[in-house]
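The chain below stands alone, shown as structure tokens; this is the form predicted alone.
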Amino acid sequence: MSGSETSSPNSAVRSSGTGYAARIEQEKGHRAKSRSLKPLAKLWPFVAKYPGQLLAFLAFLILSAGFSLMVPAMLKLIVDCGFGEDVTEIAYCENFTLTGTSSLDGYFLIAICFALLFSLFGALRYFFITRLGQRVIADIRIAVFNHLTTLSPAYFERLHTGEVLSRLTTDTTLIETVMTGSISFALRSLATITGSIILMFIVSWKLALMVLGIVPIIVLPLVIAGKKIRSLSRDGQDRLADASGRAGEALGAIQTVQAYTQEPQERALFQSSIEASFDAHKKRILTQGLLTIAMFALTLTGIIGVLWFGARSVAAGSMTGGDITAFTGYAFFAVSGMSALTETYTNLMRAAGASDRIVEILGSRSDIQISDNASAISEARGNIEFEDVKFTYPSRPDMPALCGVTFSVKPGETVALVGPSGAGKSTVFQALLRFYDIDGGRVKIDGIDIRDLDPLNLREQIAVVQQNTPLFSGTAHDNIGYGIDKPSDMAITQAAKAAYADAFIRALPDGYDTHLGERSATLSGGQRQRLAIARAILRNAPILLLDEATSALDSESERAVQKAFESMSEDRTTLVIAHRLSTVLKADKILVFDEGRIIESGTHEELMDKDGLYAHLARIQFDQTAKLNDVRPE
């Protein structure tokens, strides 16, 4: 089946890095969150590969958290023992008496040393977790992409390529954010919060209970308003995405827009989308402003209340000024850590959902099963046999694509497959390449059932030119040499000449080294097709599959390339799908397909004598060509 005959998988689009980044940011907020953190544990095998970096991170995490908790203790020491002339009233200061010109200076020097060590350990904690996170994410992305390349096309019928790419980019970016930041921050916050609460109770259990009592009052508005803010932020992103999409369509088809004088309408639509995004962001800003007022008011009121009670305790002699200073530091660590953990928890839940989707891909298995005892062909002779082959695409279980197809092709023969769209022609190619396993019958090459061959070895015996062969960003040299390990410049040039592509390639600014842009969009359809043909010629495989290979060529180029194909086909087995019957007149045999069956076979002359479907299609095409020639001006 050619062209629109199959619901073939979407081809991956190599977009610019800017475009990918914009889509990643847009999609991150839309990724569903998990209901638990358990899916994150599925990533452990990737982390466990680097025990040294993990242990280093944990060690510096503990040191960083420990030294942060020592900062309030140092402030307590300075306040209680460093100020004033008579500090002997505070018993523990006798154990920290410093000799020298100024004990106060000594205490501050010690505090500076602690600050430097705290900074060093914090930096090392960040370094090791960030390095570990980047290494793990790189491994995950490589593992996912490598696994995707092993899956059969049937997988991409069930899951669209766009969703697969979203998982490869957006989901791994979410996990990256957690691995390099959220997990480290969460563990450090938990350690600091736990230590702060314990030390708060040691300093003053009464003040500690007061602080714990006001924490829910501070955190609850944050949780409630946070959901509203996220909803408004997502709404703003959606409106901005609408505007970006509309702008992209208009600018991508600017000639059509201007030809139909639709510039004012497009400007109005874009402005409407931008204003809608602005309105959504206004609501978010207002909500965030009200939340900020509430948070500051509640937090400061609570802190002032605790300090007021503490000041009275100092006046009563049950606490020292250093106790209040240290307690305030511990309370700040505890409260700020708790409020920040709510946002961190949201990121962790979203990353858990992303982990589930990543692991789902890694757990997928190809529909093409490879035998442990798979055979291999060093170089096929090119004998092809289809024996009562039946096949239905997984995405269309009620529409059989092949219904008991039987034919054979001898080595060196050229066989044409013709028939209306949707008749099953391209499905023959799909089955021969083993992109799908057939439902019944057998497909054999040189007498070997292809299910007994390694798919990689099977496909090495075949060169393919498709109707719309995908090319890639890169140079002309890269695209022709695609599929060949380090081809020589001479071989590339010879293949291009055989495909009648050498002349236009040399006319490019940098010749064979000219970068052709995304999907080689700078070339015409005929030029891209000739590059694809040159690629197939360079592959030099014993079996050649041509799916409307000359459809994008003008008449002169088609005649030239047709000569190249005839030369190539002399010592190769060639299967040709063609709608233009003039290209298959010299075929050794023509197979006429209709509704998944072969209804006629023979040479052109034999099929014309049968006066069946082929003769009907041929008369229509040749009569149209004759009429065009009759009306063509001399």
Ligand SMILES: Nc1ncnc2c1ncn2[C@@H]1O[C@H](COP(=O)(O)OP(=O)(O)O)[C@@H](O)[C@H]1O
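Rigid core: the largest C-alpha set superposing within 1.5 Å between the two forms. Numbering follows the first chain given and starts at 1. On a predicted model such as this, the values are computed, not experimentally measured, just so you know. First, how it differs from the form predicted in complex with the named molecule.
- After superposing the rigid core, the Cα of A143 is displaced by less than 2 Å between the two forms.
- In the core-superposed comparison between the two forms, the C-alpha atom of R434 has shifted by less than 2 angstroms.
- A movement of the C-alpha atom of V359 falling short of 2 angstroms is seen between the two forms when the two forms are aligned on their rigid core.
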The other form holds:
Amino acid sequence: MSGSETSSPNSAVRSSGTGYAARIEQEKGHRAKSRSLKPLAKLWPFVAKYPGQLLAFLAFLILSAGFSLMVPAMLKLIVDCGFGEDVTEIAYCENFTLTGTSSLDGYFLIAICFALLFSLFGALRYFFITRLGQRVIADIRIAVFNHLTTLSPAYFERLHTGEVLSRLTTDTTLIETVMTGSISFALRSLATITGSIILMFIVSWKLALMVLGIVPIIVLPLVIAGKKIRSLSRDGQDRLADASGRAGEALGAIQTVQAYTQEPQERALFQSSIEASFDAHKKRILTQGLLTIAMFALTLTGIIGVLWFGARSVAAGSMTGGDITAFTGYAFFAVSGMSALTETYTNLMRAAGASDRIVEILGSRSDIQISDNASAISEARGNIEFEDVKFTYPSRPDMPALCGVTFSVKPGETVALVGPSGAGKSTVFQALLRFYDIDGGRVKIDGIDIRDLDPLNLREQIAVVQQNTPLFSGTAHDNIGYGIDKPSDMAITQAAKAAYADAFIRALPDGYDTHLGERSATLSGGQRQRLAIARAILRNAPILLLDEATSALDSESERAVQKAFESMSEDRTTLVIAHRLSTVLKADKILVFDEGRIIESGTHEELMDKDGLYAHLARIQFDQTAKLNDVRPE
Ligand SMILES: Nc1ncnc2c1ncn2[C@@H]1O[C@H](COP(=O)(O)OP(=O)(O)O)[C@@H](O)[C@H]1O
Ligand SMILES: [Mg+2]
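We have the form predicted alone; now please give the form predicted in complex with the named molecule.
Everything in the complex follows now, all chains and molecules, and the chain you saw is the first one.
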């Protein structure tokens, strides 16, 4: 989709609320907006499915926070009552009989036990939250992918596949980090902060107020610099994404790059993106460094100042040494907890943005409406009718792809669709497969409007060989058997034989078990096409759609495959988009498309007599192929 296509007829695009550009804008606005933590709450249903683990986490969270807060209290006891020869000096120590060294050891022993319990509960808390986080993120990933497979092709045009994939991987990973790390961390910090503030006030409300007074001094710079750091780190991330996008493109088309000797240019492009990313990170690191210095200086000065005041209180007798020890512990917990919380906040925000994007996928509905009382056909007879079909691709609102297309195909007939490229031939197939809902008119199969059929049921009636059928990573066997459940080896071989693919498959290193790899770089165009044909043959559906299915075949194998198609199409309704005379000649009827309309139809002879576009095409376009192929009409 080039930029000019979406933005040139600006007024047209803007005025139609469902316009592509408008949606993209909406998308961007949406993306930038998520500046609150609310979207995270939308993931709650995923978490709520595991109440047991959640409760266990909360229990251990409170226990570990509680025990961590006991440690300063124990220290206070030891400092106040443990060392003094003259125990009675501090009144409350009378309640703790500290006579002799053995009980001093006892108190240390208890302190150690507390520390151990704190560690144990902390570990359990970590275990439960991490497990829960991983479980939840696995569920989210599955839910997102499952949902994506139900969305119609139009969705993937609005949101590019790259973007969808990044949501499925990067965004879920971000949430994963936050679920298993930041949220646990934040809750832990919250628990200890609350606890230590309460205890600080119990020990000395004056000192507590002073500590709370220095909190803004620490938090403010964090918040201000945090914003700057966030935007710089996003910059760095974006530049990196640019770089990897470009690298992916270049490596994917490495032959083109090398054939046109564009290696230096590609290297320069990649390098400049990477350097830009580095520059952004450099600035971020500098800001972060300055922030860290400021933070340390401020925090330490603040706490030392408070301690100085405390020390004077001890000297004046209004506080004990134990008080000041415990207080320092609490102040440390509180202040470090708060700065940790500020840092987590950034992560939580990023995760909020990510979950926003994920929830959006989960909330999007397929553009194909499934009617509630859908009728089902078990096996179509194969009667196809197009009645005044009008259709415009949502991503090309200014250019109708089909404008008033009417034709019908009787069961068992073979109809050829011909015409210049861009005429709308493939679009007819898209409409028939109901990848898009048409804007006007009707498409009927066996007299039933396809809008009244469940799309799954509809598509079960159809075997299609697309213009560029992708093969999946997996063996040749898997690829041929893609369209049906557990195909037998026999059936696969038969289909392959019918598609004239058997011989070359057997010649592959592992025959039918040869891994074809994701992009099937190991096969020629013609071989891929024959695999796709075998797949369609195996599917054995009453309606067969062939979209330039033999375009990449050499004339020898084309003629062979042609024979396979002929025997297949005998008892099937076949629509074939063809560009070769040999195919067209055998059709019961020929529909000539131009600019989204059928401008002529009839048999080869009738159309030649008319001397219109078909005759013209037949002369200039088919002629050469016909000669090359040396077609002798049988
Ligand atoms: N997914 C799509 N989104 C937007 N426009 C499309 C899409 N697919 C095809 N078109 C446009 O619709 C018109 C008809 O295309 P198509 O049916 O593929 O033509 P062809 O006759 O070559 O098969 C062309 O102008 C093409 O650019
Ligand atoms: Mg096409």
